[in-house]
Structures are given as C-alpha cells and as structure tokens.
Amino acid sequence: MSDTYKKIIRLDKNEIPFNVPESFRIKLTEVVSGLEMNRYPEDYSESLREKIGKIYGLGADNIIVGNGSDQVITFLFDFLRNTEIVTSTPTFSMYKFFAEKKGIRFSEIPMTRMFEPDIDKLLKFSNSSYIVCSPNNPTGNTTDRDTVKSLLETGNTVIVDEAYGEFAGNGCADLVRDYDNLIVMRTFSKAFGLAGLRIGYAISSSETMEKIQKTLPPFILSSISHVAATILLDYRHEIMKNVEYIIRERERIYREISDFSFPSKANFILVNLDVFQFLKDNGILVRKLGDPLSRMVRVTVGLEHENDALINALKMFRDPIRH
C-alpha cells in the first residue's frame, strides 16, 4: 500500500473505522486453524441462524443468511419474482439493479422533501411488494413504525432493510411475530465490522422463511464466514461500544455542519454541498451521489481526527476567507 493511499481519509463506503476486537481475531485464528478445509461448510449455517435468532427471541427457522445483504436481496427478490416491487427514492441503488437483472417490475416513488416515504402514493400499489430502507441510504433517516405497519396492513410483502439498524436503535424485527408478510434484513458488514467477509441475514416468520428456504442452495456461507459471524456474536458488548462512539461522533459532526446537512440515524450524513472534488483534492474521499442528489455527498462517520479534518474542510469550502 503506497504512502499516498495511507494518507487518504476514506469516508466513502459506510464502513466503521474500527477493526474487530483483537481477542476475537485470536480466537478466530485458533478456530480457523482447526477447520477441515477439505470439508463443505455446515448446511444452511443452522447454528449461526440459531444464534442470530436468540438475539431477537426467535429461532433458526426465522432466519436465512447470505453472502452480504446483496445476496440476501437476490434471495428475497427471487421469492417475489412474480410481483411488482415498489420503493421510495432516493434509496439504495442495488434494489433497482437486482430487480432489473431478474426482470422484475420495479417502481420508484419519490420521497417527500424531508425524505419521508409518500405513504399515500405507496398504498396505491395495492398488489405489489414493498422495500423500505431504514435508516435510508443515502439520506440517513428512519421510517417510522406506523408507516411500516400501514404497508403491512395491505397484506403485501414488506421488506425492511435495516443494514444500519444498530446505529438507529429499535427497528422492526419484533413485528415479525405479528406479521407473516414482514421480512427484515440485517448485516454483519456495518456495525459488526465484517464487511470483508460478506455476511448478511434476514428475519421473518417461520412460515415465510420455510417458503424461502426451500429455494436456497446449501453451503451458502464459507466455513470461515460462518465461524467468524458465530464467534463475533459473543462480542456484541464490544461492538456496541464502537456503535456508541460512532453515534457520538455523528451527532458532533452534525452539530458543526447542520446548516448544510441532514440529521441521520445511520453511520453517515448527507451533506447538501457539491463538495466531492474539493474534499478529494484535500485528501478526503466521500460518496458522490447521482440524481436527484447529484449536488450532494454522503460522508461516513470516521475516527475523531478524520471527522475533524472533514468538518474543517467543509467549513473551508463554505467560507474560504475565514479558514
């Protein structure tokens, strides 16, 4: 890795700035060294699914896993192949990408000016399935539970993508006990810091998951990904300390730049400035967005000194004479 690359502050991919706990790395190394690499991994990762389920007071039959949220999305879209999928935009671009690749009808309903789902327009799609990103990428806001319940009351399938849920507090996973048509997605890539191993999962009623599970192949996760996620769940206390740090820094950044940004419940902030190239020229990489947010950028919350550099650069952009 070059010295130039090391000096770049990377706030563009919504990764957390912490590596996994050292004690976890040691334990994982010990377990991996004993794996029989010539053997296939555990069928359907049942022990991992059981461990995830316990967090939510559910069972393994309420969970499916995949290689990152992207693969979980493809599994769910295969399940919904014969329906139209509706979402609110701007949102995570991969929904449209996978729908188009699979030939699924896909409709986008613009959000309100405050980036809230337009529930009245969504409900007009009475025979469709819905996907809601909460906290929403790239806007950072959450969708309130009453809105989700309004969609669920239609009887149509509702997917709530909570990839950034740990940074927002309570989500919708508990509602799977009341609604068979709810599917909640989560991931190990964000708060848990396992983006490099690609592990995502979904939660739903056992009846819904039984239908989806029948369409899935065995051996979805590699043996290493399986054991890594299983072990890391024992370190949730340490993980949540990292989450608390990110939340504190997120709120600090927002206080400094609230005049030209939007409040967030994720580990990133949407900045209402066309500042991508300026930040890049100053050694800070952020996410450049497309329409309708092409004059905005999404900035990931990093370490304190990285966030300080970001704040100073943004203030310099806004008022170069004073800074």
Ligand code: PMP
Second form
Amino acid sequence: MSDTYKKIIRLDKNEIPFNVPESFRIKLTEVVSGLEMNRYPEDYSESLREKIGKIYGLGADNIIVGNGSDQVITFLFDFLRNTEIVTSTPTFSMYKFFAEKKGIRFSEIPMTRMFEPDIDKLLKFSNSSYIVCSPNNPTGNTTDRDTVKSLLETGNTVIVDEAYGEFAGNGCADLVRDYDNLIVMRTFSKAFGLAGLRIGYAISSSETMEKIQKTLPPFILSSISHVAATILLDYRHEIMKNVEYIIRERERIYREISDFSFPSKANFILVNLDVFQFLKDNGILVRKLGDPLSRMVRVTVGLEHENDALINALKMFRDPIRH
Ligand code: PMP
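If the structure you just shared is the form predicted alone, then what does the corresponding form predicted together with the named molecule look like?
Once more the chain from above appears, this time first in line as the rest of the complex follows.
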C-alpha cells in the first residue's frame, strides 16, 4: 500500500473502521490452516445457517446464505423474476442494476420529501414484489414496521434489506413468523466487519426458503468464508461494542452538521452539500451520489479523529471565513 493511499481518510464505502477482533483473527488463522482445502465446503452451509437461525430463534431452514448480500439479492430476484419489483427511490443502486441485468420489470416510486416511502402509490401494485432498504442507503432513515406490515398485507413478497440493521436497533426479522411473504436480508460486511470475505444472508419462513433453496447450487460459500462467519458469531459482544462506538460518533457528527445533513440510523450520514471534490482535495474520500442527490454526498462514520477531520472540513466549506 502506497503512502499516498494510506493518508486518505476513506469514508466512502460504509465499512466499519475497525478490523475484526485480533483474538478472532488468531483463531481463524488456526482453523484455516487445519482446513482440508482439497475437500468441498459443506453442501449448503447447513451449520452456519443453523447458527445464524438460532440468533433469531429460527432454524437453518429459515436462512439462505450468499457471497455478500449482493449475491443474495440475485438469488431473490431470480426467485421473483415473474413479478415486477417495486422500490422507493433514492435507494441502493444495485437493485436496479440486477433487475435490469435479469430483464425483470422494475418500478421506482420516488420517496416523499423526508425520504419516506410513498405508501399510497406503493399499495397500488399487485402481483409485484417490494424491496425496502431499511436503514436506507443513502438517506440513512428506517422504514417503520407499520409501513412494512401494510406492504406485507397486500400479499406481495416484501424484501427488507437490513444491511445496516445493527446500527438501527430492532429490525423486522421477527415478523417472518407472522408473514411468509417477508424476506429480510442481512450481511456480515458492515457491523461485523467482514466485507472482504463476502457473506450475506436472508431470513424468511421455512416454506418460502424451501422454494428458494431448491433453486440454489451447492458450495456457494468457500470453506474460509464459512468458518469465518461461523466463528465471528461467537464475538457478537465485541462487535456490538464497535456498533455502539459508531452510533456515538454518528450522533456526535450529526449534532455538529445537522444544519446541512439528514438524521441517520445507519453508519453513514447524507450531507446536503456539493462537497465531494472539496473533501477529496482535503484528503477525505466520501461517496458521490447520482440523481436526484447529485448535489449531496454520503459520508461513512469513521474513527473519532477521522470524523473530527470531516467535521472541520465540512464547516470550512460552509463558512470559509470563520474557519
Ligand atoms: N444492501 C445495501 C443496502 C448495501 O448498502 C450494500 C453494500 N453497500 C449491500 C446490500 C451489499 O453488501 P454485501 O454484498 O457486502 O453484503
């Protein structure tokens, strides 16, 4: 890694700024060195699915896994390919990307001014599926459970992408007991800090998951990803400490910049300033957004000193005379 690269403060990809715990890395190295790599991994990652399921009081048959939730989205879209997929925008761009690649009909309903889903318009769709990102990337707000329930009551399949769910508190996973048309997606890439190993999963009723599981090939997760996720689940206490740090920092940043940003329940904040190039010139890389947010940026919550640099730079941009 070059020195120039190291100096840049990277707040562009919604990663957690901590590596996974050292004791985890030592344990993982030991387990990986003992792996029989000539052997295929578990056919359908049964033991990992079982361990994930237990966290939610569910079983392996309620869970599917993939190489990141990006791949899980592709599995779910394949399953829903005969419906129209409906989402509220602005949202995570990969939904449209995958739907278009797969030739699936895709409708985008603009959110209201405060980035709430336009529920009246959404409820007009029948024989469709919804995808709801909560907390939403890039706006940071959550969709409340009552809104999710009213979408579920239509009978359409509802995917709730909770990639940032750990930073928001309670999600919707418990609702899979009441609604077999609900699929909740989660990932090891954000709060768990395993973005480099690419592991995501979805939770649903066993009836729905049985149908989806039948469409999936074996050996989706490599042995290394499988053992890493399995072991990391034992470190949830440490992971939650990282999450608390990020939430504290998120609220601190927001207090400083609330005049020109939006409140967030994720590990990033949407900033209402056209400040991408200015921040880059000051050594801070953030996410440039497309229309209709092309005059805003999304900033990931980083370490305290990185966030201080971000706050100072944003204030300098806003008020160059005082700073
Ligand atoms: N969903 C959302 C809302 C995301 O922001 C991301 C990553 N940026 C993903 C899914 C994909 O995450 P991964 O494939 O790393 O699990």
